[in-house]
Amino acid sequence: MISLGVIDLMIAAVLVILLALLTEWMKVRLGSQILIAAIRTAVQLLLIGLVLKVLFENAGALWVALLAFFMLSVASYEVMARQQRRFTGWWGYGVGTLSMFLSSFVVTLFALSIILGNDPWYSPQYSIPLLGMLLGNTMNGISLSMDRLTQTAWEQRRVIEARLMLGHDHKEAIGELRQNAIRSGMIPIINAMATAGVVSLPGMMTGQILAGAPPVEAVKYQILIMFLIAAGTGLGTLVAVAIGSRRLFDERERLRLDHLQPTR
């Protein structure tokens, strides 16, 4: 494997800096966000690299669980922060947390114990990267679906209330919005699966090939990962939309948009 040095990474960073400057020149005003995201990427990945080094040397179930729940808490916050309108109170954070726990964690445990069958099943070499990929993609799906659901409900509140007045229950009144929200959350992973190997070479497969793994073996792992990500993203999106759409109504099936607030 070709070893990368600091100079190599700095050269790649120049491209990101040029992109930030270009957005400022075009008045898009994304330069600071791009640079902050790039700095966060470098710092966070370096830190997780050090953490994983220690974790691999001291592979205990407790430490793996602590890191997994830390990853879940950060992902849940990002789900809440990316929505134009989020639920008030702990619901704003809880919907993403519960949805990702019931999807990413369940799918990861299934893969580790049933498909991979590693001993021990919680080995950080497999559990942390797998959970990270599932959480990252599930987070994107839930973020998109919840943002679409809450924002559309706010914009079409008069239409929803009219349907309720005509005798529709809350599921019928918001049925089309739920379908569109689920579709929004699922589109990225569907596109990724439909174009894998034709338009794009997924990151895990590329990384394994660059590290010297046989291409066919790398492909088999990538197929497994894509299927797991699709299942995790789909389950997480369905759970989040189900919880979120019910939260938009009270026990008397009245639309309650006072449960939403703009994200600052």
Contents of the next structure:
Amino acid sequence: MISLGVIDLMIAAVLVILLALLTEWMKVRLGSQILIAAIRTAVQLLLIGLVLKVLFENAGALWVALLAFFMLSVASYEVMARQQRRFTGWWGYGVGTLSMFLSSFVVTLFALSIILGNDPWYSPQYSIPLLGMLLGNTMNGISLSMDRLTQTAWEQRRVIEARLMLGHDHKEAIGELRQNAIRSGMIPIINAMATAGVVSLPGMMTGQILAGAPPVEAVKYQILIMFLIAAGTGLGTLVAVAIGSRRLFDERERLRLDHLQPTR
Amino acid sequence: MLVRRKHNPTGESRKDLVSKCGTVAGQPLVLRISSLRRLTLGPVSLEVRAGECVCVSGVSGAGKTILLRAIADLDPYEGTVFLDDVSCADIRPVQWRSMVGLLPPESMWWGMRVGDHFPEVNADWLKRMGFTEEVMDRRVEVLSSGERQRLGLLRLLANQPRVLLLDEPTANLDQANISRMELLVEQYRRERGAAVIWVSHDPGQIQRVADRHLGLVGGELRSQTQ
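Given the form predicted alone above, I would also like to look at the protein as it appears in the form predicted together with the partner chain.
Zooming out: every chain and molecule, the one shown earlier first.
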């Protein structure tokens, strides 16, 4: 295994800086966003590396849980921040949090206890990376589907209300929008599964192989991760769209777009 | 039950039909609105009897659409609306909106063909509105705005609502189609004893269809002399 030095990473960073300069020169104006995101990547990954190092050395259940909930809360914030039209009040944060909790945590617990069967089951070397992979992917699925749901509900509010006026219940009135929202949340992971290994070598597997793991071992873990991500993303998307599409209506099944914040 | 009665069977002119409509006083109450408030609207109280048509007019922004939307339970409001003496809160929303049907100024369509929007087809009503059953196979996007609006009324009537809330339903129609709409609504309310609240700007139309004419001024309903 070739150990990476600071200089090696700096050289890669120069590429990102060049990209930022290029977008500025082309007036796309993404320069500062690219740089900030790149700095966040470096700082956040280095920090989590340190945290994991400490955690691996003293594996307390409490610390694992604490880190897990910290990751959940950041992921929930990301889901909320990516919505064009988010729900007002606690719902804006809560829909994403609850659906990610139900999907990522449940699937991670399932994998840890039934498939991997570690001792202790929460062993941070497995639980934290697994949860991270799941949160990262369910976060994408949930934010895509929620954004699609609220956006299309706003655009098609008159059609939804026309159906309510004709005595359709809220599920019928928003049925097609729900299906489309669920689809848009799940398509990325379905595509990723379909092209895995043919078009793209998944990042986790690549990382493992670069770090010196035997390819077949890396592949087996990648298959496991893909399946878990698919299950987690699917579950999370279903839960988020179910909660979200109910919240678009009130107890009298009126379409309540005032439950959404105006676009920024 | 589908009504198969011939269009205007006794040969009465429209004028005769209209002149007879003064006596709804003995009819049972269908719709009762008690101190309804929403935003700048209200308090509004109104009673509409079976077969009665109440016209509401008012300047743009007076709250006519707000009023109809509240009665159809599409927006939250204060106060109570009763249908046949049962409060809206005691009736499931889906059932309420089937019985209290709102026709907006522009009808919306979601399916590909006209027939996708009709649970059942009443050939007689189609004919009265100038259609044949063939229209059910037509694609929605080739309909003219007038056809959409007439089909919108038929689609609403297919639910057999007890109350019709018409929000400027003939705004985009030519005179021939306006007459068809007016006649069908009139026949429907007489045959079914439905209550009608009709928002209109056209004094001629109000004169033709209204048993009572109310103006919405400053958020309140006031009687208008015809």
